[in-house]
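Encoded as structure tokens, the following chain is the form predicted on its own, with no partner shown.
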Amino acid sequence: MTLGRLALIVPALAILGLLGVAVASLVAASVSGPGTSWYASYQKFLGDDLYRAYIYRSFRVAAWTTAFAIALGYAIAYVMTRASPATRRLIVIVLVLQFFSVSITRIYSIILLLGNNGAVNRALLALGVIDAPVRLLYNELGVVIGLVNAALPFAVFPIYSILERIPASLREAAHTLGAQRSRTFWQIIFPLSLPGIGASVVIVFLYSLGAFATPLLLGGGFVDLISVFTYEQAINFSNYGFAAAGAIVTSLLGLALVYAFSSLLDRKAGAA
């Protein structure tokens, strides 16, 4: 094994080892909490509607975030493939700066924009569209908007990486044969871009499912997701076993959903 390969493998193994230790510690905490049996924390979490609601709400918010982020991200990625190099570089710079910006700063900018006295409500009031401020924050809508804003680079770049590799000759051949632009897109471009869409869906969904700062601040205590529940149980109540059980149940459900989605994409790709 060359030195270069070793330099790449060792950090990867170290990260995987750290992840394995973290997951093992989480599992150990979930089965060693107070109770008469090892599954007491799981039984308590899954047996109460109040706690199960955290899972439903988390998956619902993650699903809406994924849908909006992919729709917007696909549009941006498609524009990037058709834009001039200067415009494409500008879009990339904006997305990269947005990605590396401090999350708290980004969240508070959304609060200033969407709050009752924010720019959006002031503009709508000035135009006479509404008579009173619309509640855009401290609900699921506000959390989804914040998560879409944060997850947008994860949606754009995987799709763009696939779209830019689709030969322009395919589009030109379709147009030569008389196919309209819409038919060319839906029958050629879109099916070929499904791998990028699949990667974006997985990344955005898992990112949204585990987000913490955005639902905490934009939810205002009214939209508690599983990450907030885990934090409160572990930090505020020192109930580490119960917090670990909730995190593991959500993680397993999320991974199962991602696996089912990936298998569906593989079957569609195989059928094509």
The other form holds:
Amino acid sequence: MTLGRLALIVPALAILGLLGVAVASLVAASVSGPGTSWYASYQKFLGDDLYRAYIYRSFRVAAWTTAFAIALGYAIAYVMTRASPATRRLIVIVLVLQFFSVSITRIYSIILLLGNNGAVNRALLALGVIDAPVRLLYNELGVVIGLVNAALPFAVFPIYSILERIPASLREAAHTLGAQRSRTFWQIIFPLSLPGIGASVVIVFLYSLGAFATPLLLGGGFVDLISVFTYEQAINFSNYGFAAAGAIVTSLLGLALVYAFSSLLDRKAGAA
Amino acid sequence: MNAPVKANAKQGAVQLMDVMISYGKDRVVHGITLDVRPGEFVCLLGPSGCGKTTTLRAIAGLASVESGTVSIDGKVANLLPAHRRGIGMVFQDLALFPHMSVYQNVAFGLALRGVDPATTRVRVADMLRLLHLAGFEDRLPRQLSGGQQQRVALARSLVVNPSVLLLDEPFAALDRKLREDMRREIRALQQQLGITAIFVTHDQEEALTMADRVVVMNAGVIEQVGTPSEVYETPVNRFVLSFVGYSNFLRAEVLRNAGGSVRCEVAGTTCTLGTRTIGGAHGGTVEIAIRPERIRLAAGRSDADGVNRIQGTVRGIAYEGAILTYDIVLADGQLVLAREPNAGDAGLAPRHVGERVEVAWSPADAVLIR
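Next block, the form predicted together with its partner chain, ref. the form predicted on its own:
Let us now look at the entire complex, which starts with that chain.
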């Protein structure tokens, strides 16, 4: 390898190094907090129902977000593969715009939409679907709606890139062999799109597990997720060790879940 | 494997009446009428963009017909969706389901027809044996060779006993040797099963060797329908003449046009032509077409009377093993291609570039074009 080529990997090494130092200092903080033993912070976090509840809640919110975002994202991706180029471009523009819009702006627009006096409630009242405003904000539902909105591009694009690569001739072959649309979808298109779904699930799940601004603002202090806990412990109470222990436990659980999920998916893809 | 039971005399018949097909604003098929008889092997032959694949897709129900009718088994099928037409189709990219085994691919159509599992196993096994695929049931398509994938695609479309088999350039991805084997195999299989086959290709050799009848298409219309020898020996127009096989086109001046023969001048030499004409030519400047294999290089040899001879010089020689193709320039600069078998010792001494030769052909082998 020439010196010039070697120079090209320096930035990558620098970023990796920085990340390594950050993780190392997080781990160091978690094992050097106040207490009698090195695992005191972990003991305190895991030993208390109150703190464990943060983890349950975070995983529950992330799971719901993932389910809704994937279902909605799959539908959008599927429509994109069947739509005219103009419609497809429009969908991509809308997704990219909302992806790059400032997150605070996006969250406040959701508050305007979902509030007791917001457009959604007024529309439901006017249609006679409900008699009194439904509470869509400052609860888990509101947080999930906000996260689905934020995570949608992550759900759509991996699925779309896989769906788009499935040759049209496979669908046509299924038709000529006697399969109708729904049969063709469930037996041919869906199984072949599983790798895209897998990628989307991992990205959306980890994204929602770590999201901070959306649960903070749409939860309004009533939905305590691990990210909010970590922030409060570290910034408000300067309990860096305790915050780090919570963050590390969550990360490890998240990684374990993602690992189990992707090996399950690999086995399914390998068996098919 | 039993041949499919013929429900009626029209089973396997395909009729196209004035079929027009458009993609958006572009009309790609301009009114095609074609009658394919049960059990017949028909090739749609033409250059890319001539509408042959679109026509096939209209028969399959994958392209919608703008006007005219498509009939299958004697019944109008215009509004029948693809899954109810009872056709089998082999796609250009084969379209094997990549996540399914060979067995699952072949059984796919049977499951949709409500065939019970025991019968399915028997029919799939029969079909796989017929196509020399026994033992490959559990393989995935990507674990097979190109030829084997081809056979799986065929087995999958044939196992449901379709009345018509449609093939869209299925050999595009195969190498030459394999392609020739598959041609013979598909032809034999089609005759054994007594199934109607419509085959799309741009390869004239493929069409001539496989088809009962060849449909030559160009720019969305049918130019000629005929047996392979009809379209090759008696093309009805210049397009068919030039697309099916190679032809030399030579500029000529008509000197005299009387009765059964025409006298004309080619490259300063007076020649006699037979009665074969395209486009009703009478006098003045015309073109004459001669197939390269109908030209003999006579080099001073005395042939039977009535053979035309024009002086020329060998400019290039293409050595193709069994055949030698000579590139000959005439006195007025026109080029002629001549093909001769590589006869070895039985033939004449090999010619060389720069050698003066006589380009000789019989009047019956030239076609006069307006």
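Only the largest set of C-alpha atoms that superpose within 1.5 Å between the two forms is called the rigid core. Positions refer to the first chain, counted from 1. The structure displayed is predicted, hence computed values, not measured ones.
Undergrad: Superpose on the rigid core, then tell me if the C-alpha of residue 10 is displaced by 2 angstroms or more between the two forms.
TA: True for residue 10: a C-alpha shift of 2 Å or more.
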